[in-house]
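Next up is one chain by itself, shown in structure tokens, the form predicted alone.
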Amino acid sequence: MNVSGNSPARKLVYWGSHYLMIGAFVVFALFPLYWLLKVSVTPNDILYTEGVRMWPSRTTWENYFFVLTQSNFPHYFLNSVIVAGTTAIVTTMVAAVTGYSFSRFAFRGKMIIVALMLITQMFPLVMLIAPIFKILAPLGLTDSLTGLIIVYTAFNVPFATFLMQSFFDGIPKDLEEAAMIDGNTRFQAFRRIILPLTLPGVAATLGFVFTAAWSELLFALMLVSSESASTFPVGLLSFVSKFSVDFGQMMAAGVLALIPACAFFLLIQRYLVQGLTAGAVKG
């Protein structure tokens, strides 16, 4: 909307409105946030005698003590870590490299391959589960992280691959050819210049799947039987009990959950806003 020829007044409500259902979102976004710190400091004795309050009438660390030193959650963290970052990386490295097949390649059956990976995105989870749990347990793939890594990367793969080749789509074939003619081979065209120009992406897919398994539950509870190879969202279950849900100790493992999360992303956030925007429009 063009405001340059309207009065000051005009222009005034305008960007006021603008700013402010941007400041709104911000704050719908961020409430259950801050809610989820608020709550991990309460102590229980105040809990439900204060009623709704912004802030607690005095503080405490005892959840996250407890959460750290007498309760399982560090386990569950180590094994969410060794599952979101090893099916982050395995799923990336098999999505750069089908991506680029299908970017650059027309090969017979390709279009039934896409039409297959398409499929298996349309299936409700929950209907998967059986069939999957049968596959696994002659394999001695159930309760164990290796059969969750498993489950995840053939999970997040198909859409990894979609999102990587919309990148290779955007770069001009003519490089690659050209490192070609130069005495490379497509392996090394592909590793010297087609891959550090597509970063971007590579950040964007990691921090998508990355996301994806760490906050993954479904399949963590139903393959998995043991504490010794639970994540952290199945170990957020073991704060409810059959007569009452200990809030503040479950807050503070979310809040301490979220951790690995943001500096994840603080780390691959300068490629992940081009990668974002650069798979979204080509050309």
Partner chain sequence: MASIEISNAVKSYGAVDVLHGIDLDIQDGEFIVLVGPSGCGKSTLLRMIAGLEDITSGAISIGGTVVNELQPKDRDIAMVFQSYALYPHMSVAENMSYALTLRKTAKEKIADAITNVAEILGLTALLERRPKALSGGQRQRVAMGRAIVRKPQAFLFDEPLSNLDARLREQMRTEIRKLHRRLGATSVYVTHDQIEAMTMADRIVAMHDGIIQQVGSPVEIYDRPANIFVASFIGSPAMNFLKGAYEIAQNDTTGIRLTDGSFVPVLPARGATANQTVTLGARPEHIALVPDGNGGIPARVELIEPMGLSTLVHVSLAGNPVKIFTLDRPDFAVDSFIHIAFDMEKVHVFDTQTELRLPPESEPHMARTA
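The shown structure was predicted, so the numbers you read here are calculated from the model rather than taken from an experiment. In this text, rigid core is short for the largest set of C-alphas that superpose within 1.5 Å between two forms. Positions refer to the first chain, counted from 1. First, how it differs from the form predicted in complex with the partner chain.
In a rigid-core overlay of the protein, L20 has its C-alpha displaced by under 2 Å between the two forms.
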Second form
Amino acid sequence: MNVSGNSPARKLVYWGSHYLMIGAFVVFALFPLYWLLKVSVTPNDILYTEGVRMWPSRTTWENYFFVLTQSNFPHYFLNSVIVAGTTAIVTTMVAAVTGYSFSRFAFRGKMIIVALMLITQMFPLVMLIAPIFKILAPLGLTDSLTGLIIVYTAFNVPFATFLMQSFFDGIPKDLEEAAMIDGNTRFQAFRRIILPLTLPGVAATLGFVFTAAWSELLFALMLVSSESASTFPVGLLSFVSKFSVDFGQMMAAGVLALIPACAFFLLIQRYLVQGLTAGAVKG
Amino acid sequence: MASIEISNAVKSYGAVDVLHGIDLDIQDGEFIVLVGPSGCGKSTLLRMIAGLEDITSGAISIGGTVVNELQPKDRDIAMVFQSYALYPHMSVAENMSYALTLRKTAKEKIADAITNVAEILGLTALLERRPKALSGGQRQRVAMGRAIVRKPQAFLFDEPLSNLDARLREQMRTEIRKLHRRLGATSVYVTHDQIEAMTMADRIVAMHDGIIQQVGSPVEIYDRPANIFVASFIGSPAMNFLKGAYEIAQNDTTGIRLTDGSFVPVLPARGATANQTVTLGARPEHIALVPDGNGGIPARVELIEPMGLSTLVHVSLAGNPVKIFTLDRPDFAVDSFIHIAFDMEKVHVFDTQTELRLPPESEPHMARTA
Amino acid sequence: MDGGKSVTTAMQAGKLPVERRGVISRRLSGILEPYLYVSPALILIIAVMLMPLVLGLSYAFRDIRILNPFSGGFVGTAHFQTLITDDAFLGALVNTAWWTFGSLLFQFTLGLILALLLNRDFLGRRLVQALVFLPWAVPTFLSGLNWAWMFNPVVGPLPHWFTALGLMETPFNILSDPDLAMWGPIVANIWFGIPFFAITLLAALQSIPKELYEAAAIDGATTRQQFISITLPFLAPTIAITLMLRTIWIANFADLIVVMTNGGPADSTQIVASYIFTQAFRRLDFGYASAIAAVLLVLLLAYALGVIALRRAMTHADS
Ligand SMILES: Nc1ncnc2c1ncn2[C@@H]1O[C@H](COP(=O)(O)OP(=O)(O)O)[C@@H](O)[C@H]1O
Ligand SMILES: [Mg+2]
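Could you give the coordinates for the form predicted in complex with the partner chain, as opposed to the form predicted alone above?
Now the full complex is given, and it begins with the chain already shown.
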């Protein structure tokens, strides 16, 4: 397709403005992250005096060193890995079977279930905190990582389901029929033939849910009270109170916490685009 | 190998009946072709045999066992899909061996089977490739190979050649027939292409609107179609139809009086009564051009269509378009009048109301449908 | 059709009795299978979202204050009566509209432009795409903290840039100016939300068949005409549904405001969702918080139904 016209001058103007705009978006997306990094390596004594400089005159790894060795941060980090990782895996498994049934079966009540899932996306979640606490407390699931995992899984299942469904919709029905004739039950055909073909979809869903669970603050704050079950967003807040707002350390912790979510997201964002076709957007 | 019996099989989606009481016996080793226009229920019937669709009522048995309640995997049948449905993430060899692996067949046996089948189908050089790296014709062969290695009780084909170009389709038609002769496996083959049906079938099952119209050998179906639908669907160029009244003239000659008054003599039709409204059916090759005009019926030339070997002359008779097949090379001017004659022994008389064929009294009685 | 043959096949079928138990179990399992697949999701959603919602709605009619041991009684519609005269709530409603549509307009416009830019093939496209989508992976409260930091004239560059551009006379923190404070969280929200629109719209753009553009180009359509006659109509369904869902999501999204301004100064950035949060977790008045949440839920549902009805009316008018 020839979008830019034929003359070299027009081409130059077209691609020039294209790269200029792309550059603006990249700067807008990355500058705040750069600032976070800058603050985290600025020594405390010049944090305010050199507050608006683009790069401090001296840098230090002290904040990182402190966060990693003197604080509870590694422990929060581990909790977050457990919670976000388990949530991502369980949610993706649940969403895969549900999305598969939405894609392949016509059954009574399907529209109601789909509508229900859509409506859950409108709930003001703050409203659910107290009732969820009430329901989980007698089960011993407050102040526990398991409780958080259950709650996060439920919150993420609707969107993840629509995402997975759109991937299944892209795979011809003939394939599992061939697999059933070759000697599989339907579930085996789903697991052995269809699921391996939707690996990009599985990756996208895993990454999406992991990022969401990794970042969640409100429920982590309200459902968990002990240090031992705190996730890193809660831990990060505790920097504010415990260490009289040591911003350098807090930003260092923030940068460290960004790493897994960003790494995961960088890997899967391509598949997310593939999967978020018109079907998935419903979520 | 096994026979397949279908008795009074019905399929409905909600309130819509797609198949109305299908009865069909398929002999062990037979090559059956289900043919009919798109949407008539061929695939549905095939998929019911495969176990991919539930049977609303009735029974289907394979090799003497009712399979209504068996899962596809327990029916011991193989199927070739129109889209081929090859597993994209497996190599050709893996695609073909998958079913055997699931059945826990010994490794050496699988390897032997694959080598053997790959040789038959000319796939030996392609065994390690993924389906993506194959041409349409090669994919079609892999789909065939996947079915063959299993040595199933029956083969089911759902329009397996419709994604190939004309030449390749012709070639595969012959190959599938040869394979069938070699393997002798019971086969049910679905197509909307009547040429495939004519060239490949031991017996053709002609379907329309979820009802079997006729079952018979290709020649039977072509020469003695049970009704107007079968007569018009089978044969290319298609049969000509002309409405008229059945007449029994003096000295007992029978014929059909067309709407323009011309008279076409026919053999006495069983069950036809004088002045009954009937439809004359005549295949293009059963109408002759009468050069000297002697005894012929006048018709106006509309188009001359050269087809290489033969020529198709389009004329208008009693306001109806009529096609005539000839091996000559006529050079009629358009709009000129010529004379034509119907082959009295070969034309058909249909009851216009019921659309059933009224066979000549001289034709022996016989069961025409399943 | 011939009746004679079917009698014989029926007799043959009769000779082969079907095992009764098998009949029932296959039929039943065939019908149950889809429900089996959706049951884990359904159980989770009912237990963790629907039941709490119902419970939460019941709180709206009760006096539930955590620090008051005598609370818990049924108060009827008292909370709702308080609500209609609560100026803070009414102010929050106006702010919610501001916050939602302000964020949405920029997120959508910039997201669409970004998607169009990324839909071209250019050098380094893969890398650029990965980088510009990154803000979505940043935990919201962390980005809130970071943006608050950047708006601060002592440690952030933004006020100085605004001054240099002539937008401000001297650098000051817009987060402490009641007239401008809302722009702080909105900018942070735009930063965070552009990737969502860019990803969904890019996905929709990539599903448009290339032949359409080629046909249009041959028909003599300019790039702009192609955009109007092909791209926009193809994107329309995606745009409609993402806009609706995002509106609801943003209206419910309090994290950035809670972290950056906590509703202040002087309630100028208080939206309904953050007001609920304040009532529930700072004043610990769960009854009143639930009443507000119920009203918000009803408003959002009404909005969604209104949009759907409007769309249906429009598509009917088209055809
Ligand atoms: N899942 C379904 N629900 C409703 N009707 C269907 C379904 N599948 C097929 N049909 C209908 O059944 C009829 C027969 O379809 P099919 O067997 O695929 O036809 P054929 O293979 O002869 O072209 C068609 O009219 C089709 O619309
Ligand atoms: Mg079909």
